[in-house]
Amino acid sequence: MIEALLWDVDGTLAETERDGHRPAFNDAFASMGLPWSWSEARYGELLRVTGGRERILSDLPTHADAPATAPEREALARELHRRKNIAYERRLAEGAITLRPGVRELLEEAATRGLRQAIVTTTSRANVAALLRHALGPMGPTGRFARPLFELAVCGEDVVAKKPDPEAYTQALQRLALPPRATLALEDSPAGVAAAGAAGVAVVVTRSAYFEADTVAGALAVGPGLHTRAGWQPVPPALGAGPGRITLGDLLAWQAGHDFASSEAPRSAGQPAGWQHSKLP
């Protein structure tokens, strides 16, 4: 039985990637009197690179007017991803991030029905923290948010290796004092699907922009998004039922299944416990 949701941020609560990262990086190169601009194509090939100073660092190679030395570099990432920041916020203050459709009504569902819900994440906390401000109120300095959906947030800041490493999991498992069977993540990208899936947790997708063809391995779940009830693999337990939007008792449903299965089928070496892979595209 689920006892606490597992919340992704970017591309998961809200199309950030899409919508306030890329642009904001783009107007940390302007501030600073770079000739760089990310398009939407290069964006998505960063991406592949977990973390937005990581990101700069690795796409520096392609510029010839980029620092030569490699402390030179680590200085211009970080002033340049401090510089995102402050654009990132400046476009969320604007209203052009929001939550992606569904998320506020499972947010609610799941805090009306008594589940535990986290935020699970590699990126900064400043940005964690920007976001659920405009759209959910104030995240204090500990990772606690003020209104009572979240109880705790683990952060980039808060981990040692990012994602695809499950180390973000198995951090907020161990804060909330709970078996992986007793949760349930949300994501929107092979990555995370691998950190959850390494650490135990079962996972659904919620495709976002930058990761709507990619092949999705080991998840429960895979659909368009929490708003709607077409386009899912496996087929919403109860379709047809109920609001138009995926549920919570979707969620419940699938895990159960999910649950019934991996009791049936013995586990392959080096397999987390509770963890059955299948594949979905």
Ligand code: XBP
Given for the second form:
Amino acid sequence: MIEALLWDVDGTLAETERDGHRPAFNDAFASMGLPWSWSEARYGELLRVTGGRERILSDLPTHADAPATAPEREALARELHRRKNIAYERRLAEGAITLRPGVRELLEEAATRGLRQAIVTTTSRANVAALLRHALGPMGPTGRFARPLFELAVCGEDVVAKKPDPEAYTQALQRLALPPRATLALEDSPAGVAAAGAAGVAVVVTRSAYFEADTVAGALAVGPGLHTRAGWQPVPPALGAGPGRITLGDLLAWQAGHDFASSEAPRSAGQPAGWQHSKLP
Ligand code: XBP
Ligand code: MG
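To complete the pair, please output the form predicted together with the ligand; the form predicted alone was given just before.
Below, the chain from earlier opens the complete complex, with every other chain and molecule after it.
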């Protein structure tokens, strides 16, 4: 039986990469007078590197006008990331980033039913806090629920290795004092699925803009979003593929059918090919 839902942030709660981070990175480049711009296609490739600062550093070698030395590159990446985060929050404040359809309803349903909920992300804490502040609105910590909607948030600063390493998930399980089988993760990316899976946590995937066509191995179910029962594999168990959104009943039924015998023991990080997860100091 599920006792806690573990929510990824970027791509799962909101289309933050498409509507927030990518344009904010480009704002940061422009604010420093750099003639660089990440197209949607290029950003899709760069998402294989988790962590905003790590992503900038991984791209610097492709620019002939980037600084030559490692300390200079490090300083530039740090400053660009700082500016990107300011631009990201500005976009949130302007209302450019909203919760994905069906997210609010499932969050509310889970809270009403007394489930524990936690954030498990490798994004910076400030960016998570800004998203919750602006996009959750009255559902936030001062909202109508007696206790905070999210009991805890494991963020990028809390881990040594970012997703697809399982550390964020193993830390969340430890802090919640729950075994993997008492939890269910909601993710959008192959890195997120690998991270949860390697911690022994079953995962439901809501595909996001940048991972629409990626192969997702090992998920309980994969679908186009929590707002619809159509297009899911396997078909939502509670009420089939008819009208309406994905409910807690669907998650519980999917999870009940999961074979934990072969996945309970935390496995070594199953890193999808081409993903980087080393965290910078
Ligand atoms: C999120 C990330 C982050 C964001 C940017 O991955 O990879 O790096 O793109 O956030 P996930 P920061 O959804 O798997 O948690 O700039 O704060 O790193
Ligand atoms: Mg994600």
